[in-house]
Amino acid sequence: MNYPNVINDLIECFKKFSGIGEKTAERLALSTLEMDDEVLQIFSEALKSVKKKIKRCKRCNYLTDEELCTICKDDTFRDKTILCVVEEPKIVTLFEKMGGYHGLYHVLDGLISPLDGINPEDIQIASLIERIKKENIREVILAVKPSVEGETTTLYISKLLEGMDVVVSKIAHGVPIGIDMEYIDSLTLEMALEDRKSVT
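Output the structure for the chain only; the required form is predicted together with another copy of the chain.
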């Protein structure tokens, strides 16, 4: 494009993000010209240092810029005998935003998917089992998505935990709140029916 080089650089960089196409990248690149200098400075610094600064928590594999993440270091009210097992870091944030969970987490960094060449040893399952033993975990909540990979991972982990003194549960799947029933797919409806609860 016939923009000056620095604008073309920005367009190319924005295009590297999935979900950002040519048009959006152009719009975003041009709008940097209207941004505060301070924001651009912070943005620039953060991009330069993000990969150097961010590590994984030694204990739970969540994102951190120290040895342990803020959640593992939190000494106030967390129940450190419960682990919620999730696929990726942003699900931890989802749970934290919800606010109703006060245990710890374990980030698997993927789900078992033999077709994609992802085997149990490629994700953080060994470290999970080790933690459960070492930290006297009382309950493991499997909170992965209800897909073939999710179910495979849930099944695999629960098999490994058989015979150990730990309660294994998985989050409920069913009809989400605030949605029109007619838009629910049949698989979800089937799960919702199967897991029905008595109301009397």
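Form predicted together with another copy of the chain done; form predicted on its own now:
Chain only, nothing else included.
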């Protein structure tokens, strides 16, 4: 491109974001030229802060800037006997936007996939089992994507929970096989959650 190097560098930076292609990155880079200095300063500080301040909640592994996330600290209307297990933090956000679920979460940070070298000890399964034992959890909802990896993870966790006084269910799959959870519309997701099935 015939842009000055500083704009080309900015375009390359935007392209590193998931889902951002060449044209969108170019449009974003050029739009920064039209922003007020104050807005650009806020944007710059936010980018630096998110890397410096955001960490994982020590209880559920969701995103936070404190020791515990806002969900784990919520003592108002959360049912603390229900735990929804998800693959990654953005799925927690998806459920929260939906607004129909009022339990707690546990973020696995991946799914079991031996072909990709991801084994049970590589994701947050041990901490999940520990939480279930310590926190008087009565139901575990496995809300992972309907894929080979998702089914493998579901079966592995349900086997670990056999003999424990906990109901294990998984969201109903009116959800297409192989689709990423983040692309499911909120109504489909809410219906899948309500129509969850026992894992046996």
